[in-house]
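Next up: a single chain in C-alpha cells, the form predicted alone.
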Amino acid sequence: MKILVCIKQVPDAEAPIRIGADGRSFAVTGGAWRMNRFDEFAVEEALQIREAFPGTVVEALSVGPARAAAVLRRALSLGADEAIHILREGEEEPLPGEVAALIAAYVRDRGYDLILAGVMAEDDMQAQTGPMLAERLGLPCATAVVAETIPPNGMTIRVERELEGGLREALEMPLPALLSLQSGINRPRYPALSHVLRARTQPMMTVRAGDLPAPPRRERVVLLFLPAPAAKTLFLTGTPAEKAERLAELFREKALL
C-alpha cells in the first residue's frame, strides 16, 4: 500500500503575529512556524496503517515556501518513508483551490492508494484542499474522519464521520480514496531517535510549483485588517461611593435596573 499525507507549515500560535506589510499576509515575528496540528493526526494515521499492512510505504508532501522543509522533516522524523517538497516561492499564502491543484498535478498517476489530510489547517481554518484535491483527481473522499478500517483485503476504507449533535456517519469507499481526518482519532507519537537521526540528513525531493501545470487563481485575497472594538471599555474614577452611584445611573440609563 502506499499512503500520502498532506501537511501544511502554519505560525506557531503563541508567536506574535500581525498583517504584513502588503495588507494581504501575516508576518510572524522570530519565524515561529510549526506543522499543523490536524495534520499530525494524518501523520499518525499513516504509520498506524504501515505497522498494520507491512511492506506499506508512507510519504508526506507540502506546498509552500523554503521555510516549509522544516514541517517534512519533521514528518521524516516521525516515521514517514519519503517527503516532498513542492516549492511555491513568496510569502502570500496559496489559496486552497491552488494548493489542491499543485498537488493532484503532481500526485496524478502516481498510484497512492490512500490519500489523508489533517480535517482542516489552523491558520485559516477553510476545510477546502482536501475536498478539491479528491474532486480533481476523482477520488471518493471523507471528511471529519474520527475512525477508520481497512479490511485485509486492502480493497476498500471504512469510516465513520463526526457529524454536528454527537452524530456519526459510516461509510465504506473503495480505494483509492481521500480522508481528511478530525482531531482526536489517534495519539500522535513522540519521534523516535533513530527517525529523528535520519531525517536531518535524508534527502528529499523538491518540485518547483512553476514547473506543474496549475489553473489560474480564482480568487484572491483583497485586504487583511482587525475588525473594529464592539464596544468601549468605560473606567470609573473616584471614590468607591461616587464610584457606585455612577455605576447605578449607567445601569438605570440602560434599563438594567
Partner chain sequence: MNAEIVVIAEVAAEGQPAPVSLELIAFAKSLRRNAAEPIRVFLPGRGIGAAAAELARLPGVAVTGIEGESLASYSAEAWKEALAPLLAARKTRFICVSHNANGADFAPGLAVRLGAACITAVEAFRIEAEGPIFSLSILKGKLQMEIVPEAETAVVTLLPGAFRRGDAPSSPMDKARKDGTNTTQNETVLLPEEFRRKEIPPTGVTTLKEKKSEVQGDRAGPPAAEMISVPDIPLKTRPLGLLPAPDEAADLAAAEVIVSAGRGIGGEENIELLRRLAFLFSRAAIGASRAVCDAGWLPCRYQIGQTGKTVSPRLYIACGISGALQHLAGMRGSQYIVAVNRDPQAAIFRVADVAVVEELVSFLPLLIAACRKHREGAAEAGR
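What would you give as the form predicted in complex with its partner chain, now that the form predicted alone is on the page?
Next up is only this chain, free of partner chains and other molecules.
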C-alpha cells in the first residue's frame, strides 16, 4: 500500500504572535514552528497501517517555505519513508484552496491508496485542505475520523467519524480514499534514534510550487487583528503568592469557598 500524509508547519501554540507589517500575515517570535498536532496523528496512523500491512510505503508531503522542511524531517524521524516538499516561497500563508490545488497537481496519478491529513491546521483552523484535495482527486473522503480499519484484502476502509455530542458515524469506502483525522485517534510515538539519524541525511524531494499549474485564489485575507481584551476581565497582579491570596479572597467574597 502507498500512503501519503499531508502535514503542515504551524506556529507553536504558546509562542507569542505578532501581526506582520502588511496586516495580513503573522510572525512568530523566536521562530517557534512545529508540526501541526492534528497531522502528528495522521503520521502515526500511517505508520500503524504500515505495521499492519508490510510493504506499505509512507510518504510525507508539506506545502510551505524553506522552513517547512523541518516538519518533513520530523516526519522522517518518526519513521516516514519519503518526504516531498512543495516549496512555496513567501511568508503570507497560502489559503487552503491553494494548498489543496498544489497537492492535487503533484499527487494526481501517483497511485496513492490512502491519503491522510489532520482534521484542521492549528493556525488557520479552516478544516478545508483535506476534503478539497479529495474532491480534486475524485476520491471518497471522510473528515474528523476517530477510528479506521482496513480489512486484510486492502480494498476498502471502514471509518468512524466524530459527530456532535459524542456520537459517531460509521462509513465504508473503497480505496483509494482520503481521511482527515481527528485528534485522539492514536498516541503519536516519539522519534526512534535510528530514524532520527537517517532523517538527518536522507534527501527529500523538492518540487517548486511555481512549476505546478497555478492554483486558484478564490478568497482574499483582508486583515488580521488582535481581538480586543474583554473589558470585564480582571488581571491579577503582584507576586504569585499575592495573586493566589487575592483569588482566594475573591472566592470567599463570592461565597464559592
